[in-house]
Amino acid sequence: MDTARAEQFVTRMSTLMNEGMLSVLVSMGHELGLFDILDGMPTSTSEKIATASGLTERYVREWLGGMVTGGIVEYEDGKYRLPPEHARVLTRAAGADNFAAFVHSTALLTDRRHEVLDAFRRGGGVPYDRYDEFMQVWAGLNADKFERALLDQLPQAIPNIDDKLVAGIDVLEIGCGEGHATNVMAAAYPNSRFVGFDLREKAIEEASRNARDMGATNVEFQVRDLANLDSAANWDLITGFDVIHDQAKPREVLGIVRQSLRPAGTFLMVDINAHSDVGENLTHPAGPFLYGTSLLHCMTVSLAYDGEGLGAVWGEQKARELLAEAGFTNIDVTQLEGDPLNAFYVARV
């Protein structure tokens, strides 16, 4: 045995175990809004705190007491204060670049953990109906995102696509959650007709809300599986947000939009940007929580219907594989200056 190397590894344990502890209460600070309260504050007690967000402080204290000891929250004289350089990071004003939400949405993955761990003795897997509460966290999460930097992207990613739009074209999003992408596109683009298709009937519900509270009349929203989807030459682009990979069956779902493209149509694919063997993985930022939310919803709920599993981790290879299987024989992948996480894969004939 190394000795050394196992006392490194008790050191990484032992911080593991406070760093999962402070993730549990990082969660809990961004569902009681407790970061959005203490952003808006002086240096302040626990009972000034308590009554701005109306908690009790008793709780309120201890909460505190474990934001302060994990270095996310600062203490002196028995006042706290968030820095600003915390708070960019933490609250809801901080959108697509709140990390609370990330750790909230880890957290809520976990409520599902019996359920994975039955599968894991069982086989199958969770079903998308048990994580209405995650999708949710999620949904906001992609609505800011879109609203950020989803016009900025998509002419990067496709040259000559903003005149196309701009001029008039059939934009179709698969697997469209609560149709933010599509929403802020059909906003954008007046000229244009969108379409979205998810299988999930509440989120469409939201989508074609949101639409009309928009006064959009370029938009609309069905429910629809992706895998029974009409392959009529209909659309001039389909995109699709990291829902391929979650499929129960993605090669028939690639092969469908490859037949629903007119002659000069586009696939854009925005996926996770990893490899698809683990090993080329270790240096992965992001590796454990993208294997950890794979395991705990992208790769089950595709089990749960018989399905191939991919996982979110499927990696550029086999994206490239399964594209190249459907038809497209051109294909680039691209990554954007401010989005590490994703890589927006261009597919054409």
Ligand SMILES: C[S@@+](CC[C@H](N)C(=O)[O-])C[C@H]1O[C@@H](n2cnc3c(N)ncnc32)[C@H](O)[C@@H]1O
Given for the second form:
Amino acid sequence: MDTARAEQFVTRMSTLMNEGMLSVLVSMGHELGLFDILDGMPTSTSEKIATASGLTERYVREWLGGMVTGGIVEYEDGKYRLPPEHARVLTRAAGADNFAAFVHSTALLTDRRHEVLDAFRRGGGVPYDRYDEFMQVWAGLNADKFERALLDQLPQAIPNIDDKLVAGIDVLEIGCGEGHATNVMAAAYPNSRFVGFDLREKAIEEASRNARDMGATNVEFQVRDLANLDSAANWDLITGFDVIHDQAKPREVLGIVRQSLRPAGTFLMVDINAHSDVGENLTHPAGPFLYGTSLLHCMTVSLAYDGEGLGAVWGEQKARELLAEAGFTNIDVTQLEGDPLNAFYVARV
Ligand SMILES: C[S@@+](CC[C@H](N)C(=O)[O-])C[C@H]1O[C@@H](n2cnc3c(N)ncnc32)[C@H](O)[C@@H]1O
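Form predicted on its own already given; the form predicted together with this ligand follows:
Complete assembly follows, chain above in first position.
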């Protein structure tokens, strides 16, 4: 027994106990809009903060106690202040940089813990329709990300793609969800035709509504199961953002993607940047977050449909193996500046 090591681990677990509760409080603060209110206020009493947010003062004060002792909010002489250096990653105005929204997504996943615990014991998984709220939160985060970065990232990931999209090509997005990426691209490239497929009816309704609101005429969304697509070679570019690792049948879907591309076509797969061997992920900046999100969502949704259960951390080595098995011979993987969590796979035949 290494006593120093044992003591260090007790300190680590005590930190975890505090941070774990702090993350619950951050999630609640996000849901209640408290960070957004605090961001606009000078140093204030809990009464003023409660009045401004329309919430009960006693609850707000207890929550502030957690925020102050957790180092998120400052406290002096009975008054509280959210420093701007903290607000910039905790408020809705922060968009895709809002860590409170990521923390909130974790809290939403723990709402499903009893079903996942049941799956530990009996096998199977938890299907997509149990994750409506979680998918909404992720769609919002992805929308901010796509709006901000996708159009800059595409030409970096696929040389010459900008010219082709400007001239006019056929683009399919698989697992498009609420369609934010497809709509952003359709607005930027009016001569190209965009189609998005997803299983979830509600997501497709929202994607279509957004396209109508934008007045886009070169985009269309359809409820389709990727595992049952016809594989006519109709597409110049197929994109899949965060979608292959969720699939029940990822090998079949990749095979269909490959057959659906025209001869000079490209598949752009954006997926989690990780190694397939957990031992190589020890210093990954988001290891527990990714394995946990996978366990409570990505892996279990695949297993719910009797699937392969790749999980979000399937990693580059496994991804290359499956892409090659589907018939892609030319696979480039890049990490784009400012996006450490994702890898961009550009696959050609
Ligand atoms: C993690 S979400 C990503 C959504 C979107 N691409 C984004 O980045 O915001 C995965 C999406 O894949 C869809 N999906 C999973 N399996 C599918 C299948 N077999 N056919 C069609 N869509 C599927 C889900 O409904 C979900 O919208």
